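The form predicted on its own is given below as one chain in structure tokens.
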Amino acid sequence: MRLDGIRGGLLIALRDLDRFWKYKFWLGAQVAMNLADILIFAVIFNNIVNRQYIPDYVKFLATGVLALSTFASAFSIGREVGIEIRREFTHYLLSIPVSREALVFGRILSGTLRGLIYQASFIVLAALIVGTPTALGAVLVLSTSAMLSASMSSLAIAISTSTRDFNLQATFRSLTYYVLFFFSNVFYPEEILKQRFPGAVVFLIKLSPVSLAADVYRWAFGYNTSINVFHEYALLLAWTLVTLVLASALYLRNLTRM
């Protein structure tokens, strides 16, 4: 008997989350290491960067890195999907009584939840360093994290299923990851980006989903209230909807070709 879409998708997501918790000690170590890196990086550069552009680099980085943590953790599920393809475990997943649409939904949902779980400690850190967000700010933080995490997990899964070749999988995934990672405003403000890159590149960086999410976080935590947050939020919502639809369609197409 085949399970209906939502129920089947939830079962797939719960399976992925159960596997996620089996690596809780590794996860805890990763979070602790990343938090330490951020604190050390922020404290060192706080007295080096030009305060005309960034009055407090610790707060600037603490809010910006929220986008980075969500994106990075959500993107990691693509690596697991790639391993499943190479080990042909995907054939087992396709044989269980769950529709392929539910399978796609479940994998994206699990990637989204992983991103939110991983980001929780970074939100606590930002609240301690910058301040607690307002009720509206908290809603924006949670919804922004969900959008970014959902779109990035679906994008990573779609890339990983595009080929069975390990080298191509790793190359495509790493290329996409590093483009989104480095071409963002997480580490540098717009004024610095304008000094280093042509106008067209700065424009694209500002439209990056990671940059849009970082701007929303900075407004929500009260670090930079001059940002037009609803404009940035609307752009991120549009970017997320398009990415989610396209990436889900690619993932579903890749599954049907297996």
Given for the second form:
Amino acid sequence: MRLDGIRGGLLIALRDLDRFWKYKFWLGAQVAMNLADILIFAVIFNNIVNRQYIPDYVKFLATGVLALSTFASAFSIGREVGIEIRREFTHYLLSIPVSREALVFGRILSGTLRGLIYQASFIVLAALIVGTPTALGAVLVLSTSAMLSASMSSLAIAISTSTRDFNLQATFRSLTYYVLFFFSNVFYPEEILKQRFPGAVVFLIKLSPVSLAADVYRWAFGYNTSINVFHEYALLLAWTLVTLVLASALYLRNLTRM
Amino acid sequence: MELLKDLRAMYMLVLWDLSQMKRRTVFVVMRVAWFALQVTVFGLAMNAIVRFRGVVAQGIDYYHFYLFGVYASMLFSISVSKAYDVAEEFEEGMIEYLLSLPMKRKILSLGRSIGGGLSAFLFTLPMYAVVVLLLGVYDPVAVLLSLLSALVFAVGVTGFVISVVLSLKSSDYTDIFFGVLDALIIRLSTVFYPAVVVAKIAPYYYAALVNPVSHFVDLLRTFFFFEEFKHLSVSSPYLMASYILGFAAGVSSAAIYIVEKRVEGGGWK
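So the form predicted on its own is up there; where is the form predicted together with its partner chain?
Okay, now the whole complex, with that chain kicking things off.
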């Protein structure tokens, strides 16, 4: 992509970011939900979880919710792109003097930035509850958030543009969201999953991007240092690259097909 | 004659609400998928994590406890989602049309509360069947009483939702209000954890005590497993049943008051 392409992409991303603040009501609801998970759900559950598996459920969930918050926020861009497709606003976007690649780049970049902005307060909260990460930990936290945000926003965009039907858009997006949400280790550790589910299911859950990100956060904040963090990080990087390439190609194809 | 006319108008409104169910097929597919994942993946994993201690431990299976919770939270969320329908109706001018119909406003609000509650109740019936199947308890009295309380609860929640949406008169405020409310009400209830566990944190306990969801879910548990859950409920079965009835009657009255006295067409943001 040439320099003017990057500039065009950045303009698109800034426009999207500006629109992000327009949906304060949505943002407020999301923050309240994730905060309630830590401050109510985890605090009360801490009294009934088996300490053998999870010594401190609040710390366990505070780090897991970081992954959840980034993923939920990055997914919001899909909702807006879906509205644009239905209202044919996409035709306008295609007519502006910005290459299609720059447009795709801009949209994914804005989704990534939204995820990072949204997650910032939860990083502070996790640092207060669990502990401050080291310099390496901080780098891992930021890059993990960027990767998860980028892959999830591109996935949400690709799904939303695969059909013009509002109901189908919402269904595809929600199903993907809930599969990633429940098939993750945000709420339960690996030992529990191994006890309850067949090996193949545990393997899939462990490989899901939300689980990989949660593992990196847990290591970075010092909650679980027994994790092979660089292995998880490399897997998340591979996930991000594959998702970005496939989702961008699909979005580009959908843009020109609509 | 007047009563017959009112009843007929209410019947037509209920029918109209039920006819809207067809539009929400995809919504139901999503909720069913969500429900399936919750009772399989999330429920089974959480069941393995939880270890009840002390008085709570006696003969309690957390998975049974949790299944009622999932059903109650699903019924609550689906009833609350009526808010988005009403907001959409306002945007489409449907509320203005309904207000112009030759019927009493109290009939309009009651009809919408009952119709909305009934459609939410019907939506969750397949999930209710799955929960009963997983529990393996088919006591007809428990089934009948639980279904009846579910219907009353759904009508109550719908009445509350209609009152709030018609007072807010803004789709943005509706969105945030019910998003936050749904998240907080479910977590500050006994859906996932018993009242005796919540009691360790006073503000959460008092919030759970006044929460209609706590009374509804604990009432369901008591109907099916009285001995196991009697020490864990927020209150006695009669008080919980009275609370649900009072809640439904109270919020329906509030809906009547708001539609009769405060709602006029237009002014929608």
